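Next up: just one chain, as structure tokens, the form predicted alone.
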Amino acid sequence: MIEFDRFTLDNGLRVLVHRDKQTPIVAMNIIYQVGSRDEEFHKTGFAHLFEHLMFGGSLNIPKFDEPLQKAGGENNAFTNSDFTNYYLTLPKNNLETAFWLESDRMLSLAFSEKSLEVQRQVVIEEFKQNYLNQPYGDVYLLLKPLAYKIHPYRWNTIGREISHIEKATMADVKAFYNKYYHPANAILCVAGDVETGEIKPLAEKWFGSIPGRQRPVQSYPQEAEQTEARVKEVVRDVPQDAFYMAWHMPARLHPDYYTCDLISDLLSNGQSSRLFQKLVKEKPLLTEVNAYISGDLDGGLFLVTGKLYPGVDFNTAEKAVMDELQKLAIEQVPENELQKVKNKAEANLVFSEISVLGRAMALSYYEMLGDAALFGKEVEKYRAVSVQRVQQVAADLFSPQKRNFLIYKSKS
């Protein structure tokens, strides 16, 4: 259990404080509750673009990185479908520098045509390099709209197409910033050898005067239950044939989220996992195979992917994979096999608590889910998953008519 204090400023900023006397480093983590699911269908990629723009300078700080580096700090950020996360670490004696930096760009980002154009080109180049010109790079540009028909998860964080970023205007960018980048839509966590008594005055000093705004109402169209299998086949200049199967799975706060996570580990976590043993080691049908969950808040995807061994056809590989998935629905998993993946899940949670930054990020994330204290209950939720529930969830999850299947053929 990670101990923390919580308070909220008058402008709506939620602040968490976690004390760790053992470290001279302080971590600051800020989550803005905006991701690619908050974008418009014809204006995608904005959340990711903003991750870049937020480092382009603010009203009083032309270069964000420069004063942080002088203070001995480091920083980074990431964007996903559901939120954008900014984080930094620095020595405790320079803690106020972090408050100055983060509050200034929350208050007034320095919008300039030059900054927008520079970051626009960076994002466009990233789109081309990682998604269009990279082998297998466009997989999720194809798979997501196959699986999602109305939910905004149907486009990638990078955006639906390059033209949306190319055509982004200064008015578009400012409107996005004003809607989502303000105190009421943010969660701030400070972790290190600090006390709430010293953090609260700093939060008031640097963030308290930022005008409060109404937090945007976040409502997303929900997918109807899938009743027909969907298949898409493409041919690409890649070294191996590959496949990508995806099924809809429960939302992040649903109890069966944990069951799905453990099922993915049963299938492909390590060389003793089921898919690796059967399809890579025993009968060499695949050169690699993976099962994992996307982890999206509003109902993500359970994915099974693999690359085919030379000479193996798609029908053979597909049948072998589906047979292994159906075994989970037909036969109960042995208790010791389930316990092994539970132990791994618990170890991963414990490992995430080791660094002070890991704790700051975890507390911010679970506060966004509804209560930072939820993090301390994760282990018991994994422990509560039974072999009977694994069987029941697998039977429903891996239904053939609910499958989305991307066949990715090599030209050669």
Given for the second form:
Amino acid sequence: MIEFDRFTLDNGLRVLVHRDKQTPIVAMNIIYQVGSRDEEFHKTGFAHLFEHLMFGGSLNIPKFDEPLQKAGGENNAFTNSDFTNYYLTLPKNNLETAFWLESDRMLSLAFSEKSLEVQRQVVIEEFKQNYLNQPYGDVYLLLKPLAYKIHPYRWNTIGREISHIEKATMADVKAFYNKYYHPANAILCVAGDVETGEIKPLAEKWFGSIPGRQRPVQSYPQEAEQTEARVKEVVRDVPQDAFYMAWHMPARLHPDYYTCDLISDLLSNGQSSRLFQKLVKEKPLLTEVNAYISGDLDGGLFLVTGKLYPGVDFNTAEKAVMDELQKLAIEQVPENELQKVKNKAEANLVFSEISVLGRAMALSYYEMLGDAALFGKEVEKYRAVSVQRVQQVAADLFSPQKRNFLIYKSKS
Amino acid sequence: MKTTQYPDRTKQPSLGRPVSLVLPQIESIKLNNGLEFFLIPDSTQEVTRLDLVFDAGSSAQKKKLQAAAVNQLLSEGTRQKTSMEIAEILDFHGAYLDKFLSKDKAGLTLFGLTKYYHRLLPLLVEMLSEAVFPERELKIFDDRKKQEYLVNIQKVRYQASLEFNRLVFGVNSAYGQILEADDFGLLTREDLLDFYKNNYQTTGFYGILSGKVDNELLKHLQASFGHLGQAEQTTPVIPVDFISPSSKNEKLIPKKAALQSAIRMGGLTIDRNHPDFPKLSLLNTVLGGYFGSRLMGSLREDKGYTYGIYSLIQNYRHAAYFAIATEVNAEHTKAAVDEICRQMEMLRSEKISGDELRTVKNYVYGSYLRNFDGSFALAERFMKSRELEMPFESYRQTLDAMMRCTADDLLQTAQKYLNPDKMKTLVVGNTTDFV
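Same protein, different state: after the form predicted alone, show the form predicted in complex with the partner chain.
First the chain shown before, then all remaining chains and molecules of the complex.
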């Protein structure tokens, strides 16, 4: 069990403190509750572009990285559909620099034109490097709009197209900042050899004077239940045929989220998993296969993807995959096989707790879900999944009418 | 009543005295059969890591992919168990078995809950004493590896890293071997058995246990590994040439449709034992070793040519090289190369400021603290020090020497080692502006 303390400042900032006496390093993690689902259809890629701008200077600090490096620290950030996460680590004796840096950019950015121009270019290069100039790089650009019709999950965090990033204006940047970057929309976690008694005064000192604002109202159009199968086929200059299947799955806080996670493990986590053994080792029809969940808060996707062995045709591969999925709905999975993936889930949770930064991130994430203490309850939720439930959920999940199917053909 | 505080935000809070880097004394035990295991205990979590390290790196192989195939297939069948049965046992206990391979070393890393180690250790012993390398598994390995290669070689970044390796170490050298499309389908089961025997079974290996290490675990270790037939401590066969660099300094590989070009610049350099190494290492950090580096500041933060650029010194047992690596917007390829050269020239002609020097030193100090934090990180560093045949304590000496570096030292080091005219340049992508 990971222990922590929690308090909230008058301006609404939620603060978590976790103590680990073993390490000379302190981790500071901040979540802002804004992601690409908060963007408009014609201005996508903004939450992520914004993450870059957060390093381009704040009211009193021209460059975020420089003073942090001077304090022996390192940092990074990521953005996804649901939230934006900033993290840093530094030697404990320089902890106050972390408070100074993070509070200044929560107070106000510098809104420098130069920074906007440069980060716009950097993000465009990132778009090209990861999504365009890369075999299979555009898969999610194709798959998400196939699976989602009205929810903002239908675009990727990088954005729908480069032109949206090209057109972002300083006025957009300011409006976005004012709406989402303030204490009540943020969660701060400090983890290391620290006590709540020393963190509280520091938090008051540096974050306490930042004006509080109302949490923005965030509501998203939810997808209607999918009733017919969707297929998209593309031909690309790639060496190997590939396929991507996606089904809608329950929201993050639904108990069947855990069932789905375990189903994906039964299918492809580890070399003894079903799809790997049957389709990569026994037959072999695929050179790679993977089943995983996207984990988005409003209801993510259950994905099954694979690359075909040379000479294998799509129909054969598809049938073999669907047979394996359907088998979970027809035959109850043996108890010990379910136990195996539960053990694996439990071990993974223990592994994720090893680094102090990992713990700071996890606590912030679960606090965003509603309560940091949920982190400690994950194992129980996995344990509670029964073989009967696995069968019921699989039967409902893998319906052919609810499938989104991307066929990705090799030109050659 | 609480009063709102308005701290002075214009100045960075004063920095504390550096925490000193404490490297633990690393103890080892010898089993009855002479096998040595190093222990890096930390009992805060119920997790243990075991590394098993062999002189079975790719530089020791006679055929390409031989070292990789043996390494990968250790867990794909033994005299007593099929590949599936082995996978079942590992997965059931939530354990991960990673295989690692470098030019000099290869081995296995097991991550698992400590309470299951008594079931996992005998399995590892089986892999080391009676792996069978089934034909079928070799075929699957080879096919999958080939497909992976065909996908990767389309990426300018991957192609550049292979070609640069060959450019630096030379075509016909042990370190310069790179994968090519016609290397697949040539390995036989006999090749694997041969390499297994020579490099895993008849030369010594050692282990590192980190994380939770208690007496119970050590008893299980003796009961399993203690019965492994002890290897004779023969020296592995050393290839004649680790390196045979060509005199060629430039290689251009045009790729018409590429949106980005991959650039690599650098060459062979001094190794860790050289007295100038700490200075060069600090200089490398200034140039491209961290986010605030000169190259990142110029090519990403100022010009927006790239998503990222970095430089590094890569150490192997018998050689070391320096490299700058980036992928840039294809239309700015030539401008990027020129700017990289200009940044090196600046370090060769102007002393860096006291402020920048302080920043870099503090950053390096902090990164050492991070890289040596926790027993798993220590295990990794310890393994690397053994690979390079350096005492573990030398990390501390390198760090101390870096902290003593002056701006003059860095200027002289740049003049000595950072000469763009003597470096090799490789471009994959838009090569039209190069003559």
